[in-house]
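Next up is one chain by itself, shown in C-alpha cells, the form predicted alone.
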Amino acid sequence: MSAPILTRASRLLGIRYPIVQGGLARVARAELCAAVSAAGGLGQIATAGLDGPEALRAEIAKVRAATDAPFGVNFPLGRTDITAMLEVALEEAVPVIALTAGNPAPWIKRIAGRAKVLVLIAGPELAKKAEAAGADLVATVGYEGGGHLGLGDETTMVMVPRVVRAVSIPVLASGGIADGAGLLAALALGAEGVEMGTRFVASVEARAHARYKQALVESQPQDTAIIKRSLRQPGRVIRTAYTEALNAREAAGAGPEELVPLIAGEVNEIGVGEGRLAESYVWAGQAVGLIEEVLPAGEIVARMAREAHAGLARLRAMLQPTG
C-alpha cells in the first residue's frame, strides 16, 4: 500500500488518499462505495434511483458490513424531496453527506454538525455560496466532466485555481480526472483531492451494465456529447443515436414538455441497468480517453496513489534547486 497523501481534505474526511468517488446516480451502490472506502478513498452511495428511505438504510448496512472506513451518501437536490432519505442518513450517522445541484443552504442547516458536508459546485461564485452556507468542502466540476456540469464551459484546469482562491475550505477537483497524474495535477493546482465519476463507473463493483462499462473503455473524448443545454441543466453523456436525436430536437426548439420525458431517470436506467445504449443516455466524461480497462474499484484507488507518488518523484528529479 502506498504512503498516505495528506491534505486538509483527507484529514477532514478521515481517509488515506484524497480520492472521492462521485455520486453516480443508479450506479453507486453499497458494493462500489465499500470497495472505494476500504481501499483508502471515500465511497458514496447514490440516493438517485433508490426505492425509498428503507432501501437507503439497507445500502448503508451493507457498506458497514463490508468496511469500517468512512463513506458518504449523495443527494441530488431540486428534483425530489430528500427529507426522508436524509433523515435516514443522519439517523445512521453517515460520516459524509454530499449535496449536488439545487440550493444546499437549507439542507446544510438541517445537517448542522451531524456529518461533514461536501457540495458539488461549478466555479468560484457557487463555491463562495456553499462556504457561506456552512459546507465543509466543495468539489468543483469542469467542462470535461461527465454527468451534470456548470452552465459555463470552463475547464477544470482553469476553474480549480479560481475556486481555490475564492474560498478557504478544502477544494476537490472534478472533471477529466481518471489516474494518478490527474490527482497530482489537481494538487498542483491547489486542490486538496479529487472527485471522480467516469473512472469508477468502469469498475467491477459499479452497478452498470457490462455494455455501458465497455463503451467507456472503447470511447474517446469526441465520443461524448452534452445534452439538456436548453433546459439549463447541461450534462455530458456517451454519444449515441438516442442522444443525437435528443440534441436534434433541442436544436429544433423543443420545449421542456417534450424534452423532460426523454431525460427521465427511467430512460437513464434503460442504459445503466439494461445496457440498451442506443435507446437511452448514460453519463460519461472526457476522461473516457484515459480508461483502458474495467478494474476493481480498490485497484483504481491503489493505482492512482502509486501513480501520484511516482509522478511526484519524477517532478522532484526535474525540479532541481538552482545555485
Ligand SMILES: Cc1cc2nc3c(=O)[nH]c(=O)nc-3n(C[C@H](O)[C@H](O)[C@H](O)COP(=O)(O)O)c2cc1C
Second form
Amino acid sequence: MSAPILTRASRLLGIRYPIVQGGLARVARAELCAAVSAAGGLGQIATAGLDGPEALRAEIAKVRAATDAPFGVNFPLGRTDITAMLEVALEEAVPVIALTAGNPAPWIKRIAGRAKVLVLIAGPELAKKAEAAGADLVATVGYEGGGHLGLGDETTMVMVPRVVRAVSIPVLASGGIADGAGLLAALALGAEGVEMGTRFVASVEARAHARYKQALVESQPQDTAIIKRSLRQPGRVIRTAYTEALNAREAAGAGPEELVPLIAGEVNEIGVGEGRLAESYVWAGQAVGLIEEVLPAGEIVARMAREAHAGLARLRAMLQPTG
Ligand SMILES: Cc1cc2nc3c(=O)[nH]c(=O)nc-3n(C[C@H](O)[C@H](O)[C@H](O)COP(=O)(O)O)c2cc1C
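Would you generate the structure of this protein in the form predicted together with the named molecule, following the form predicted alone above?
First the chain shown before, then all remaining chains and molecules of the complex.
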C-alpha cells in the first residue's frame, strides 16, 4: 500500500487517500462502495434508482458486512422526496452524506451534525452557498465530467482554483479525473482531493452492463455529448443513436412534456442494466479517453495513489534539479 495522502479532506472523512467515488445513479451499490472504501478511498451508495428506504438499509448492511471503513450515501435533491431515505441513513449512522442538484440548506439542518456533509456543486457561487448552509466540504464538477454538469460550461482546470479561492472549507476537484496525474493536478490547483464518476463505472464492482463498461474503454472524449441543455439540466453521456435523436428533438424545439419521458430513469436503466446502449442514454465524461481497461475498484484507488506518489517524485526532480 502506498503512503497515505493527507489533506484536510482525507482527515475529515477519515480516509487514507482523498479519492471519493461519486454517487453514481443506478451504478453505485454496496459492492462498488465497499471496494472503494476498503481500498482507502470513500465509496458511496447512490440512492438514485434504489427501490425505497429498506433497499437503502440493505445496501448499508452489505457495505458494513464487507468493510469497517467510512463510506457515504448520495442524495440527488429536487426530483424525489428524500425524507424517508435520509432518515434511514441517519438511523444507520452513515458517516458521510452527499447532497446534489438542489438546495442543500434544509437537509443540512436536518442532518444537524450527525454525518459529515459533502455537497456537489459547479462553481464558486454555489460553493459559497453550500458553505454558508453548513457543508463540511464541496466537490466542484467541471465541464469534462460525466452526468449532470453546471450551466456555465466551465472546465475543471479553471473552476477548481476559483472555488478554492471562494470558500474556506476543503474542495474536491471533479470532472475529467481518472488517474494519479489527475489527482496530483487537483492538489496542485488547491483542491484537497478528487471526486470521480466515469472511472469507477468502468470497474468490476460497478452495477453496469458489460457493454456499458466496454463502451467506456473504447470511447474517446469526442464520443461523449451533452443532453438536456434546453431543460437547463445539462448532462454528459456517451453519444448513441438515442442521444442523437434526443438532441435533434431538443434542437427542433421540443418542450419538457415531450423530453421528460425520454430521459426517465427507466430509459437510463435500459443501457445501465441491459446494455442496450443504442436505445438508451448512459452518463459518461471525457475521462473515457483515459480509461484503457475495466479494473477492480480497489485497484483503481491503489494505482492512483501509486501514480500520484511517482508523479510527485517526477515533479520534484524537475523543480529541484540536482545535476
Ligand atoms: C453514471 C453516472 C451517474 C451519476 N449519478 C450521480 C448521482 O446520482 N449523484 C451525484 O451526485 N452525481 C452523479 N454523477 C456525477 C458524479 O458523481 C461525478 O461528479 C462525475 O462523474 C465527475 O466527473 P467524471 O465522470 O469525469 O469523473 C454521475 C456520474 C455518472 C458517470
